[in-house]
Structures are given as structure tokens and as C-alpha cells.
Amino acid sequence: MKTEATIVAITGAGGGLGGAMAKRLAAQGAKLALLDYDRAALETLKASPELATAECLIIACDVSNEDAVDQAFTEICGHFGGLDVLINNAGITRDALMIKVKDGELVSRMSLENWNAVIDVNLTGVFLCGRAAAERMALADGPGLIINISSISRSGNMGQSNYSATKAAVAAMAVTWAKELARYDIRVNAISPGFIGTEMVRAMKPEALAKLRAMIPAGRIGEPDEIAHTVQYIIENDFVNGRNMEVDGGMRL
């Protein structure tokens, strides 16, 4: 599949990774449907110099809402006449220890509200968007591609019971969907980024950043465009299917 003229939907496009993907793919001539809960972030991205000449549709969408997702993908296909690629990038964190006990007393525990919030966006949202995209790709007789953005935390990370569970799940769903959807000429893959230099990570205290870098064999945090580059590679290599690309500088949790 060529990136040029390919119709690509990116969820969570208003964030650092989503924005980097949009800018790289726009430079390659892709047509972009950018989805995010935050419309203002989408408008800022669309106004960036890198997207100045791109054919670009922005849609404010809660990916955890079934009706909103189905409506968004209907709008995408109505606007562009189809859909070639979905990048399931939307995600949130609500970090906390499952429980914390001190001096024989319960200090805190992860709330059900924060558990459900992460499950709703990171897992249910991936399912809903993946289902909506696959339906339209299959009915169009393919080819199609879905990329689920997982994380190094899929292996299990302290304080991230909810996040780690969702990221392990979306990587597993990529394999499941690859097997189910191959008959429709739809590929499905996952990418598991390590620590990437988004604004949130770069805003960490210098001593925390230094400690983080020391844990990464490459000696540095990754750049958002390095994840976007991996997206482009998967789009353009039609024999990559059912795989999880770990882009983490050699780090393992």
C-alpha cells in the first residue's frame, strides 16, 4: 500500500504521537481524518504548517461512545469516499497503585472510576473504532490496514494496572483481528512505543528524565516521529501482518 493518496484515520490525533503521525503522513501525500475528544487540539494541528496543503478532515469524537464512533466513520467515508487505514492511537492514563497500605491501614486504592475510564477509552475505544473501520474496509473489498498503538507497559508496569491491561489487550486484539480479517484483505498490526519525547514526558523534572534515560539501552528517549516512521513502514510493507513492533530503544519493563 502506498502512503500517497491513502485515506488515513488517526484517533487521539490531538496528542503528541497522533500529531507526529499526521505530519509525517501528510508529507507523504496521505489524506487525513483526524479524530480527538479535544476539537481545539485538532484545529491547532490542522493549522500547523506541516498540514497546510494536506486534505484533512477533523472530527471531535469520544471513541468510547458507540454512536459517536459509527457516525464519525460514516462521515469519513462520506467525505473521502472510503477508508484505507485506521491508527487506533487514542489513549489516557489514570495511574495509581491498586492498593497502598501503611502501618496496617489502607491509605488508598485505585478507584473503579479510574479503572473504567482507562478501559473505556484505551480498550473499548480501540474495539469500537476497529470494528467500524473493518466493516467499511471489508464492504469495499479492501485492501485495508488497522494499527493499534500499544505500549511498553503492556508487559506490566507498577502503578498502571488499568493502562497495562488495556495495552496488553490491544496488542492481542491486533493478532486476533489479523487472523479474522485477512480474508477481507485487511492487515492488522500493533506498535508498542517505549518512552517517547512527547510534551508530557519532556515536562518531567530533569532528575526524573535523567533516571529514565539511564534505563534505556539507547541512552535517550524516543522521538514522536520515530513512532510515526514505524506507522509509515507498516503502511508500505504489505507483508507485515499480525505483528507487534516494539519501538523502545531496547528497554524492557
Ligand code: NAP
Second form
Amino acid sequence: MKTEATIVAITGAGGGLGGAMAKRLAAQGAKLALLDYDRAALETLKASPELATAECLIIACDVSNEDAVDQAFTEICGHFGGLDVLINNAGITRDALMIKVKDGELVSRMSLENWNAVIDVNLTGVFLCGRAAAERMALADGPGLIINISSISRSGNMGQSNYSATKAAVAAMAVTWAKELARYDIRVNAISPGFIGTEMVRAMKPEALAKLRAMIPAGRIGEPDEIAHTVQYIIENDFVNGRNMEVDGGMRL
Ligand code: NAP
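Could you switch over to the form predicted together with the ligand, since the one displayed so far is the form predicted on its own?
Complete assembly follows, chain above in first position.
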């Protein structure tokens, strides 16, 4: 698949990695449908110089809401006449230890609210968007591509029961969907970024950042464009299917 003139939907496009993907793909001539909870962030992205000449549709959409997702994908296909690529990128964290006991007392535990919030966006959201995109791609007789954004945390990270569970799940769903959807000429892959220099990571205290860098064999955190570059590679290489690309500077959790 070429990137030029390809219709690409990116969820969570108002955030750090989604924005980097939108900018790189726009530079390659892709047509973009940018989805996020936060319309203001999408408007800021659309107004950025990198997107000045891109054909770009913005849609405010909660990926965990079934009706909103189905409406959004109908709007995308109505606007562009179809959909070639979905990047399932929207994700949140609500970190907490599952339980914390001190001096014989239970001091805290991960709330069901924080468990459900992460499951709703990172897992149900990926399912709903993946299903909406796959239906439309299959009915159009492909070719199509879905990329689920997982994480290095998929293998189990302290304080992230909810997040790690969802990121393992979306990597597994990429394999499942690759098997189910190949007959419709739809490829499905996952990308598992390590620590990437989005605003959240860059805002960490210098001591914490130094500790983090020391854990990464590459000796640095990743650049958002290095994840965007991986997206472009997967779009353009039709033999990459059912795989999880680990882009983490060699770090293991
Ligand atoms: P980010 O800057 O927080 O971007 C995520 C975007 O998703 C935000 O704009 C957020 O909007 C949006 N969003 C949240 N809930 C949503 C919902 N229900 N419906 C639609 N959009 C929603 O995060 P990021 O660092 O770019 O991460 C992007 C993806 O990469 C995530 O899946 C994350 O788990 C994964 N990842 C990131 C890293 C990293 O180091 N940055 C590493 C591994 C994996 P609001 O701001 O309004 O909440």
C-alpha cells in the first residue's frame, strides 16, 4: 500500500504520538481523518504548518461509545469515499498499585472506576473502532490495514494492572484480527512503543528522566516520529501482517 493518497483514520490524534503520525503521513500525501475526545486539540493540530496542505477531516468522538464510533466511521467514509487504514492509538493511564498495605493496614487499592476507565478506552475503544473500520474495509473489498498501538507495558508493569492488561489484549487482538480478516485483504498489526518523548514523559523530573534513560540500552527515550515512521513502514510493506513491532530502544520491563 502506498502512503500517498491513502485514507488514514487516527484515534487519539490530539495527543503526542497521534499528532506525530498525522504530521508524517500528511508529508507523504495521506488523507487524514483525525479523531479525539478533545476537539480543541484536533483544531490545533489541523492548523499546524505540517498539515497546511493535507486533506484533513476532524471528528470529536469518544472511542468507547459504540454509537459515536459507528457515526464517526460513517462520516469518514461519506467524506472520503472509503477508508484504507485505521490507527487505533487513543489510550489513557490511571496508574495505581492493585493494593498497598502498610503497618498491617490496607492503605489503598486500584479503584474499580480506574480499572473500568482504562478498559473502556484502551480495550473496548480499540474493539469498537477496529470493528467499525473492518466492516467498511471488507464491504469495499479491501485492501485495508489496522494498526493497534500497544505498549512495552503489555508484559506487565508495576502500578499498571489496568493499562498492562489492555495493552497485552490489543496486541493479541491484532493477531486474531490478522487471521480473521486476511480473507478480506485486510492486514492487522500492533506497535509496542517503549518510552517516547511526548509531553508527559518530557515533563518528568530530570532525576526520574535520567533513571529512565539508564534503563534503556539505546541510552535515550524515543522520538514520537520514530513511532510514526514505524506506522509508515507497516503501511508500505504489504508482507507485514499479524505482528507486533517493538520500538523501544532495546528496553525490557
Ligand atoms: P496522549 O498524548 O495522552 O494522547 C492520547 C490521546 O487520546 C489524547 O489526545 C486523549 O485525549 C485521547 N483520548 C483519551 N480518551 C479518549 C477517548 N475516549 N476517545 C477518543 N480519544 C481519547 O498519549 P500518547 O503518548 O500520544 O499515546 C498514544 C498511544 O500510545 C496510547 O495508546 C498510549 O498508551 C500508547 N503509548 C505511548 C507511549 C509513550 O511513551 N508516549 C508508550 C507506549 C504506548 P485527552 O487528552 O482529551 O484525554
